[in-house]
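Starting off, we have a lone chain in the form predicted on its own, written out as structure tokens.
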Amino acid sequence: MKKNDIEKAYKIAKEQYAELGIDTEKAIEQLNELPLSLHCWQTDDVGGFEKPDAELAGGGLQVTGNFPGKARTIQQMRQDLDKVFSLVPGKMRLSLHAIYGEFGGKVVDRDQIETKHFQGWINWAKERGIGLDFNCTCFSHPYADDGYTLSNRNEKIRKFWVEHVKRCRKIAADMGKQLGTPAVHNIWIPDGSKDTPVDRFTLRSILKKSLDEIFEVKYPRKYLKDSVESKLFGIGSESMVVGSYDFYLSYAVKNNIMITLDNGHFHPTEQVGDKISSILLFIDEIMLHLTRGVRWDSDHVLTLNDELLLIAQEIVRSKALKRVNVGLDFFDASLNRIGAYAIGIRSAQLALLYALLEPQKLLIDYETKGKFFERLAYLELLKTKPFGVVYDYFCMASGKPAGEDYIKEIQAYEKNILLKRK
């Protein structure tokens, strides 16, 4: 897109929003200050680097597709991530899983990982001025084959996973300390039952015991933020998930830690956005994993749909931009993986920008006065306001490709880099 065309269109858009009392420059500034935490596992289909040519296996996860160009080394992954960063505006973070360490070709089991295995990532992030987040990896391991990790009745296996998560929290805290920005450590486990269980209480009691042991060690919040992530069901846990929403929400509220809301982890008719204003009344912060579920938790690439818009609107309307940690979580191997990132990031930012451009004061005034026709009329008018033009200007002002220009860059990267990988 031509710079002059973007500037002309933006001038008109700015005037239209000004008529509603909205300062587009302020909205852009707020969006620019809200970091998105990108999930590293989109680059390599959740394979990791524990061993050469690692492939995702079990644990309630499944990646579909075999589009060429998958990152097979950490160097390729970092190359791809740098390309992604060059395509999108705003602040970014990177979220790592524990299987993405640099193990030097040695087998390092998960109860033995240390910060040194991730020092390369810390140095890489420091060079780019970004923060890191971290996730324990309680899947794709022989000790997860029976479907139970932190809730396992086998004490040896349970202790193995407890030690793994303890070490992951230590690594995350070290990341936060070295980078000067707290790392979110997120706990998700695949534990559950394929068929209807009888004794759910014991399994959840074991999980609570494991979590209590894990959180015995306290780290300064300026280095580490703890979060727990629920799920409705998964592959192999269709009938019962031990770490349900009720379980983790209760645990988070009682212990004042964060809960991670992955909008693919709920029933398709549930509105995850509606949960935000309730939860923030009882805990300090929440973590979001934004994805797009199609009929189930299918981790499709994030798009600008009604569900995402409501999530963004509730963050902004609750004045919670600094209390909500926004991360992405999808993995689609059926299309260009760099393109998947670019679409997902832009969708998340567009939704947040749309919410930031709402005339909240006007809408709330109509609402409190019972003027519901006026409220609905303006909500509908906003759908056709040129917020996309404002985003194009944001991209241009940030030195990033605006409009459809990013597509050409990804196509060139695919031709020159991805398709040449073996």
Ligand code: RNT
Second form
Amino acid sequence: MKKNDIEKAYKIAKEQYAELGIDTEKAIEQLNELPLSLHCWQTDDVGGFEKPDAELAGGGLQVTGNFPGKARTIQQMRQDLDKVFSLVPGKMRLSLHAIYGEFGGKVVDRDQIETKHFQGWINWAKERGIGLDFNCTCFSHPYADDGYTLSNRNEKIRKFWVEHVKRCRKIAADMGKQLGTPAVHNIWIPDGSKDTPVDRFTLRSILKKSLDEIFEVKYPRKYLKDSVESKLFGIGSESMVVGSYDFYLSYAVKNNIMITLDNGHFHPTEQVGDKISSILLFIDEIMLHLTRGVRWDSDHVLTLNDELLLIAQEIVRSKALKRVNVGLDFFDASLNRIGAYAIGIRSAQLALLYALLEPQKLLIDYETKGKFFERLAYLELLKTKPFGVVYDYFCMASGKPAGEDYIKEIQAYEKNILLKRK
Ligand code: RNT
Ligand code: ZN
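Having seen the form predicted on its own, I'd like the form predicted together with the named molecule now, please.
The complete assembly is shown below, putting the previous chain first.
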């Protein structure tokens, strides 16, 4: 896109929004300050680097597709992530999983991992001025094969996973300490049952006990923020998931930790956006895993749809930009993986920008006066306002490709880098 054209269009867009009492510059500034936590696992289909060429995600997570050029080494993964960062404006963080450590060709089991295995990542993040978030990996492991980890009835296996998660929290706290920005540690486990279980109560009490043990160790919030992620069902856990929404919401409220809302983990007509204003009255912060659910599947590339818009609007309308940790979570191996990131990040930012460009005062005024025609009319009008132009300008002003320009860059990267990978 031509710089001149973007500037011209932006000038008009700015005036249009100003007529509604909205300052586009301020919206851009707010968006620029809001970090997005990029999930590292779209680079390699949740493979990790515990063993060469790890393929299967496991734990009910299934990645389909075989687009060429998946990252097979940490170097390739970093190269891909740098490419992604070069294509998008705004602040980024990186969310790592425990299987992405640098294990130096040795077998380091999950109950043995230490900060030293992630020091390379910490240095990498420091050089780029970005924060890290962390996730224990309670799947793709022989001890997860029977479908239960932290809620396993077998004490040896349960203890193994408790030790793993404890170590992961320690690593996350070290990341936060070294990088000067708290790391979110997120716990998601696949535990659940394919068929209708009889004794749900015992399973959930075991999970509670494991979590209590895990959280016995306290870390300052300036280093570590703990979060737990619920799910409705997965492949192989269709009938019951131990870590359900009710379970984790109760646990989070009681223990004042965060809950991770992955919008692919709810009933199709349930809206995560609607939950934000409720939860934030009872816990300090939440974590989001933004994704796109399609029928039964939860991990399609994020696009700008109504569900995402409501989430963004509710963050902004609740004045919770500093209380919501926005992360992404999708993995699709059927298309260019760098492109998947770029699309997902752009969608998240577009949704947030759209929400930041809302004339809140005006809308609330109509709402409180019961003027519902006017409220609806403005909400509809906003859909045809030029927020895309404002986003293009934001990209350009940040020195990043604007409009369709990022597509060409990804095509070139595919040709020159991805297709040449073995
Ligand atoms: C799984 C959860 C979880 C994972 C990652 C890989 O359903 O969404 O967040 O996607 O931990
Ligand atoms: Zn998730």
